[in-house]
Amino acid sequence: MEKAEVYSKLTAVFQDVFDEDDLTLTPHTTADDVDGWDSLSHIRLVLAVSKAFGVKFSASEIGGLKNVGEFADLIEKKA
């Protein structure tokens, strides 16, 4: 899966989870940059991404992510 395809699909998932149609992602986007990205929405986000891409993540993989770029890299590696 190409990086552009990952970001396109990932952006759609973020927009759905956070109910924000104009949300755009960059590799440097963090939870501090997105309104409503708290611990509960983080769990919903991970589940939605897992379902959308057909991949599973371990707690250690998710816990080690610092930004959307690292999340996209992990998805690209697993997809």
The other form holds:
Amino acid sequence: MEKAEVYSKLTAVFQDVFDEDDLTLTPHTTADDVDGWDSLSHIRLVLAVSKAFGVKFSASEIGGLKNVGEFADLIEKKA
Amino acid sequence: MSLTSPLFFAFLAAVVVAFHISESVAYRRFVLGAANAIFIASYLSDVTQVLPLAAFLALGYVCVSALYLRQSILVLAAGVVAILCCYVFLKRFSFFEGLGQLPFPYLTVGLSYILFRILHIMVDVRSGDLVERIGPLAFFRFTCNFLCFVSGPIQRYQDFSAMDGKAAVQLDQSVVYAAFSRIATGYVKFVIIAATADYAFTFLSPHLLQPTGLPFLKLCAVYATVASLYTVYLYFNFSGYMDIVIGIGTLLGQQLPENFDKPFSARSFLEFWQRWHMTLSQWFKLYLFNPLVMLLMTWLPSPALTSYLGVLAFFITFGVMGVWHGTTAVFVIYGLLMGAGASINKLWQVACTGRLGKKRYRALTESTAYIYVARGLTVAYFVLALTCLWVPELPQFTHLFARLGVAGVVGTFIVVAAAFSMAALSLDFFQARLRIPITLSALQGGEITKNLHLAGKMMAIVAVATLLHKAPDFVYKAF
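Next, report the structure of the form predicted in complex with the partner chain; the form predicted on its own has already been given.
Now the full complex is given, and it begins with the chain already shown.
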């Protein structure tokens, strides 16, 4: 999957999970930049991403993500 | 081996010297493995005492090997059940007294942390996060690393393996100085601050538990003092221990993970647990909380339920963590109190976001008054919940709380919260205004000041250790 495609699909998932239509993503976006991105909504986000891209994540992948860039790279690798 | 015994220092010096005799990876791994074996042997008076630990490790290795052969969820589940049953049996949990016990005394130190290491390897091998084949000797070096044997930090195998005897260690002046400085800081915390707090705690706490006790107000005052002293003791004892092992680690080519990140600066209970005993909370988050929340959310996908599922997961996670800490019913109460703290914090966040909106809530949490009140409440809650660790027997625990009553507990909570808020506020106020004169700061980086500072710490350690006449033990060894 192309990186641009990953980002556009990922942005749609983020907007849906965090209920914010004007949310934009960059590789450097972290949990601090998105209101309501906490340990619980992170799991909801991972589930939504798994469903949207048809991929699965392991325990340390879910816990080890530092920013959106790493998340997108991981999806790109798996999808 | 006690951290303050001359034997420990001699052992350390021997290990560091032996480690640096050769750069051969095989040799260094042999030194580290032998150091672990000697360290464990120092706890034994008879060779049979180590057999249960050896059996536990062997079972762990069999489970891990089985997972290399078949990465199935069934093998993982069977392995986890086997490991947990063995652990519960060996730790002699009071809830399972009917199971019986081994007819001889044996070593239980280290088991709790070995449990986490084995479970982590199993889960990661099954998920494909850990593909490297672990040999039996590497398994021993990792699970029984003498630096982390007694009480962590809980390292991941992937991080351990990246260094395990093969990382280049340049012992130049700055590395050695940093290591010694860190170790000295650890001993200052351990031998001076924690030991003094323990001294006062041991002096005052019997007054609380005696049957014909103090008048109500005095009881509350003593309880607030004793609970605060225990928290000071626990933090400085544990974080001092971590400073010591992390410092030694750098001399042996091991970069151990940090376990504390200024926990008393946390502005919420949830943040507190991201700063306190971090490798433990991180482990629980990765291997229990996250999978549990994921499972619950798959069953009940409605976003409206998120925070309630979180509350349930907090109670289960902290409940398990509480039971892990000790083998009596009071540790279940401890887990439930921590779960309640995390849940109240989460529900408060959700309620405030709902009422004020995300932006206004964020602005509120950044106001000075909110920050210091929140810091006070967080610390006071933790201080009182820790009572479970120093009154671990249920009859004494219920007796103490029956005498305090709701008024006593709430009153003590408010007093501790207010005292901490005021202290934190004044400390931050003065720190922000205190300017070091230019000449002093120029001196600060200099060799003389640096070494004077280190020598000062050493002198203080010797002076206080002589005064107290008591070599402190490591508190977390008991858990």
